[in-house]
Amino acid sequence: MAKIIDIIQRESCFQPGSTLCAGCMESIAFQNIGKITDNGKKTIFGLGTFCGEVSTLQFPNPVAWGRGESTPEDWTKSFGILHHVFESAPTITEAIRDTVDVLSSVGAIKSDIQTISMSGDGGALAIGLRSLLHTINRQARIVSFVLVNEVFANTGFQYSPSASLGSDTSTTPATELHPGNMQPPLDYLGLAVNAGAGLVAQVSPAFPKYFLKVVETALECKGTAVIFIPSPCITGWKFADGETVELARLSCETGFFPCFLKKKGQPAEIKFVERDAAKRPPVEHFMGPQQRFQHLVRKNKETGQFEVRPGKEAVVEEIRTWIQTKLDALYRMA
């Protein structure tokens, strides 16, 4: 494992030029992934359609991927990106992996190539779930990153299968008669584990050392590694600029998005979140700064603290129960 200080000093292949929102968690994640993959191996990315693709590959406008203005002569510094249809990032990247393996077997490629898939949760867990599960089942040697922002952020912030209970989306709007989305989110961590992935993780750049460690471990995985990255969405979640990392931290500590790592055949580990609800920050701390939960939580003008709105106690209690049930299931794996 490389030292953290050495990784930080590497050159990232994610460069200025994107149109992602200022402070977007996806840009922070890309910057870190770009540094970790600068490890002496050539990298090929397969990018499906999601915020991180449409905002970084706007040809012929500035493209946010590259190392300098020309292709590096050093093979290990060069990299490729294939953009393709919405739902096929894992499958296309699997095909890249197969091609690399064939060329290596006949001596056309002398050194290994890292193959990385990137999707949003819409592309990976809704329209592309079949692609992801079949790639896992075939044990393709790729790393699949899924950026989870709980909505289809490109097309109007519609409900995603990962959307939190009670959240307001454009297709599950919160009204006086309806509390927003009341469909429990897909258990994508359990699904990936049970499908047989070689490594399943959920990590956040809000915990940078752990993020770098897990991604580096995933790159060495002999089967399919799937890494979910919670990505607070400034526009979709409706919170103030500058709060992205703090919300990402709270999303883990309150149990909405626990940091998690499970290698096949080994016990899981859960990080930065307590199993005991009494030891965790109240869910209101995470929900309060986001307008998508303002129908459930409000700020007390006297104390400045967030609290449950009168009459919404049952909905918030259901959210607490969902979180505890999810954490108990993860801790049983550990």
Contents of the next structure:
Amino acid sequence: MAKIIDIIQRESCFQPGSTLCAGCMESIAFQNIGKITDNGKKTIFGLGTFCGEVSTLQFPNPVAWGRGESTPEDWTKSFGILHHVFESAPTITEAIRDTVDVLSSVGAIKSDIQTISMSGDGGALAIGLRSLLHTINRQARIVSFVLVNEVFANTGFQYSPSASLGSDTSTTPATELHPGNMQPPLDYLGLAVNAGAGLVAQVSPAFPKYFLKVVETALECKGTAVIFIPSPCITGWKFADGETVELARLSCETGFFPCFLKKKGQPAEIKFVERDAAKRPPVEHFMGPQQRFQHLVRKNKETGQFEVRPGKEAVVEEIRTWIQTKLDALYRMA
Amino acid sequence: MNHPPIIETTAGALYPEAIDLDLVRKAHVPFAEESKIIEADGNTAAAYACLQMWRCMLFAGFPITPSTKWLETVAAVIRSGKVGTKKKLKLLEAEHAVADYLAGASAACRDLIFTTATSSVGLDHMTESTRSLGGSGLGNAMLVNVYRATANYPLCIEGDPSDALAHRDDGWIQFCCRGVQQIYDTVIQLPCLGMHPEVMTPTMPGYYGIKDSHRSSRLVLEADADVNTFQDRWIAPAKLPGLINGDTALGNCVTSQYFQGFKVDQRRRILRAFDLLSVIGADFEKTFGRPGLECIEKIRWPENEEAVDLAIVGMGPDMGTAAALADQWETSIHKRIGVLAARLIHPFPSHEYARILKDAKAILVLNQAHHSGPGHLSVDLAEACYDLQDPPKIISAFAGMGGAALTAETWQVMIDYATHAMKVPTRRVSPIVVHEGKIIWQKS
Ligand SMILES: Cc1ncc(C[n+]2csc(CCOP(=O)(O)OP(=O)(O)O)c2C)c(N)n1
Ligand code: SF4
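Given the form predicted alone above, what does the protein look like in the form predicted in complex with the partner chain?
Following is the full complex, with the preceding chain placed first.
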């Protein structure tokens, strides 16, 4: 396991030049993944269509991915990236993996190559759930990152099956009659575990050491490793500048996105979140700073504290119950 | 490998030694040590051709009638160990996944050939990916399209080329074959065309489901060594980097400012196929003594290229029946008849048709696929003949849709209709639908 101080000094294959929003968690995640994968092995990424692709692979903008300062003489920094259709990231990456393996099996490739897929939660859990689950089921030796921002951001922040209860999206708008999305989100961690993934994790760069540990472990995984990265979306969630990492941290501590790691055949590890609701920061702390929950939570002008809007207690209670149920289910795997 | 040889390309650095292709070639275990004559159906012939190529290491598939036997044959041969233990068949969960898989694998290594087979709604299910692949420059992807009617209302599993014809805008090089030998020979030649550095376009050999996929006949199976020597003459190591042997990015987004430039480039590449296919075809003929790739097959045509009165143009095995019946029609209607079978269906070789058909008085076009207008081939032929001084009259007939039999009676009705149309002065002739010797629909 590399030390964080060493990782920080590595080069990242994620370079300046992207058009991701300033304050997007995805660029923080890519920067970190880029450094962790700068480990002496060639890396190939397979991407579906999502913000992390359209904002980083725009011709003729400088492609935001590459080897940075190092020259092509250094094979260990060699880097390839493929974007294919929206839902395809796990499948194309599995194909790349198989091609590497079949060439290695006859000795035609000497060095190992790491193969990584990246999708948004819409790409992986809505249109691409088939692709993700079957790649897991086939035990493809890839690491699949899913950047979970709970919406189809790229097309204008529409509902995605991971959308939190009560969230206002452009297709589940909060109105007088409807309190935002009330469809319980897909249990994607459970699905990935039950499909037989070699490793399933939910982890944020807001917890850098843990993030590093989990990604490095995933890169060593013999089966499919799936890592869900909660990704506060400054434009879609509508929060103030500078709050991205803080919200990512709160998203875990309040139970919306618990840090979770489960290796196949081993008990799960749940981190940075208490099972007991009384010991967790209230959900209002996470919801309050985001306009997508402003129909449910407001800031009390006198106390400066976030509080549930009068008349919305039942909805917020439903959210609390959903979180507790989800946490209990995860703890049962621990 | 810290200081590998590097070739800088417009698409990024290429490491020519990152993949040792010689070792892949050497790992190939021949399926046929020597040329031999066997009996095979179309699907088996197409599968054998793929299995014999050293560049085909990974196969992918999902079953759909009538292409399934291609997949089963690949599975059976690989599992028998006859082609060694290194070739792999990937069974995916849907055709969409198969096409995505081809995209990933073809991009990973541009020097290997990745194949699959599908039909009908299977091809439709792949559309999102096949359209992307069409523009990708990945000429090492090959999809065997076993023609079957598309649409599931009503579902029909028999051969009609509505799948192939609906997918011409996908941007692949599409060839129609008739007969087991032509299927086998086409599959061997197409990667040479698709992977040519000036073409770089994926290829789709196709043939009629049931009528050709399931009908067995004599097949000359060439020795693997000869198949591969032929291909190696045409396929050099790719000049552009793949994901494994390069620093490269594929599938980027572009703004509208650049989109049309990409499309022009795609068109330029596919149009190069017109010239190259006959050169590859001639080399194939010289090597194996059978006709190679050509735009149009003149099944029955005057040797000296003399004009015919009535040219019959269509696709697939039923054109052989037309050629066999043409003698008797010539006697009965006192007109010179020529029969052409379309080989290259995309890009459409308009210039070749115009050259061959310039002196014909009329063209009877056999359309075997549902079309919103007068028929896919009819529209293309009208366009092809547009510049001719005295363009032939185009008579469109639909018959054999859904794989319906084209009986002698059905052909007779079409010939009678064409003969009548040639006599009347009106240029526009209403399309007809013919079934079991009767006109069952005519545009009023
Ligand atoms: C087949 C298909 N349907 C719809 C789209 C339009 N589309 C592109 S990206 C996208 C949303 C992506 O959402 P997600 O995967 O969550 O990633 P995000 O944009 O949030 O990063 C949609 C709907 C598409 N590209 N392809
Ligand atoms: S819209 Fe959201 S996910 Fe997309 S780039 Fe902006 S902050 Fe990131």
